[in-house]
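Form predicted on its own, single chain, as structure tokens, below.
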Amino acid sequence: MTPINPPKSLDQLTAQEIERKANIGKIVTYTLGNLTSTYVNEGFQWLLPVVLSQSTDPLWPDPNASIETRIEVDIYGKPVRTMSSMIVHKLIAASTVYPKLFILSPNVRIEKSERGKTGKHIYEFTQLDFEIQNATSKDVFLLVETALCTLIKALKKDMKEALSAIGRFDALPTLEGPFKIFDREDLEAKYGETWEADVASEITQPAWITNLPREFYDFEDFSTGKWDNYDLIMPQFGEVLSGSKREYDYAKVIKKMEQHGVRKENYSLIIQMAKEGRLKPTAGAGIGIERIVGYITGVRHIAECQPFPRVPGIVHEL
């Protein structure tokens, strides 16, 4: 892999710079707000957003996960961590009072500085995160499929100026459901570990990749080993969404979190409710909205979709 140096800071932009970047950032604010416009028109509610909390995110065990370090801190005498990501507010919130739910997360993840020059990753990011009490993983494909191709076919007509300015207009394609769906064993059987690259190198439109071992929330079938969850891969860049339907029964969450060497303490609402019968079956996913975006814009990394690059093993003072 090609290092691909990072984005500069705002007041290291040259002018032909400034202006690439005004068109980005016109670019993100109609992505923003296409996007939500759909969620709140298929009648989700749009809940605000946590960024300190006792519970979050694991993020093991899942062999993409690369954190080096998280970040806590004890304020009113208990410790609280950032958010990595809020599946766990998204669970209980969608159990209880939000059957249909999404929010704007910002998510801190303090990646390994070698990630830094992937293009992929940065140490900040903001998901659209989203959950659905009583829904099936075909019913997430459908709403996903439905919110990118409205949005492509919708960017491509009211931004054509925008995307034409940073040479992105002819070459993003229009995109069509339904997309394909993969099962990660058959990809490693073909491409071995590469299989992530390989794919989006040679599809033409996105595509599904399912049964993914990760954490103790995504739902396993224990009779066949297989992962009822899912990424979504888009042509020459990669994954830009993640999620998958959920575990809600008690016996299963305990027994995964023991396998895992997940902390329960971190997690007792969640075995609580369960235990309760209160967790229902959810679906869900989180959109990577600064890799949508790089995915729309074809920038060389996703930090130049940012105001502030947040790119990893690099502080700026702003």
Second form
Amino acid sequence: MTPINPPKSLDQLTAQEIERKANIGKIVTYTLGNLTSTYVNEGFQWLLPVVLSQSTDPLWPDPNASIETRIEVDIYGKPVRTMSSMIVHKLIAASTVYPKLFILSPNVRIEKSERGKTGKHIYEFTQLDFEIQNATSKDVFLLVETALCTLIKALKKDMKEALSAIGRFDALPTLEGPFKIFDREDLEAKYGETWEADVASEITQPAWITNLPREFYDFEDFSTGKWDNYDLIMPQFGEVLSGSKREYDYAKVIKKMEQHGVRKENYSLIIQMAKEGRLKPTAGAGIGIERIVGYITGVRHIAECQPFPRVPGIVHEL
Ligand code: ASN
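Please supply the corresponding structure for the form predicted in complex with asparagine (the preceding block corresponds to the form predicted on its own).
Below is the entire complex, every chain and molecule, led by the chain shown above.
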């Protein structure tokens, strides 16, 4: 992989770079407006995010994890963490008051410095995180396919000037669902360890990858060992979304937490709700905003899509 120079902070940009950054900014604004409209029109409730909480995503086990520091502080005599994702909040909210919900959720993941050079990792990012009660993976696929096909079509119609100015109008393909579905086991057999990059370089339309062993909240069929979860990979880019059908059965949740060595005391509420049968079957996912805009704009580093770049290993004053 060719190392990528990190994006500069706003005060360091040349006049030409300011123009480019402004065009990317217009595409970010348009993308947020278009995606959130799709979810609102589909009947989703728009929840505001939290930043500090006792429960957050353990991000473990995850074969792609590279977390260097987990931020934990005491407030009012209780330990809280910065959100690595609002997965626990989503599962409880979708099981109770908000059966179809989404959140533009700011997530902090202090990745190892070497990830600063991949162009795909940032230590603060925002995901459009959504969850649906009683939904299947297929429901999520259809929703995301509709949202992304609609977005790209609308961008090509309404954002021609900004896309052309950054040289992406012709290069950006129109999308067409349904996207192909691959099983991770088949890809590993075909390509070996580098399957993700290999698939991304071969496809011309987005593709779903299913059956990825990871955190306790993703659904695992104990009889077959298969996982009912998914990532979405964009052509020549890589992952922009991950999600799953969820575990809600008490015995399975506990068993997986124990197997994974996850600290149960940080998840008392979700455990309690599962025990009382109040955790409902749901499915959902999160779309990485900087990643989807990174794909759309074709930037070398997704932090170029952030006004205040969050490149692992580099802390600017702002
Ligand atoms: N948002 C993801 C999901 O819905 C979880 C994550 O970000 N790790 O599954």
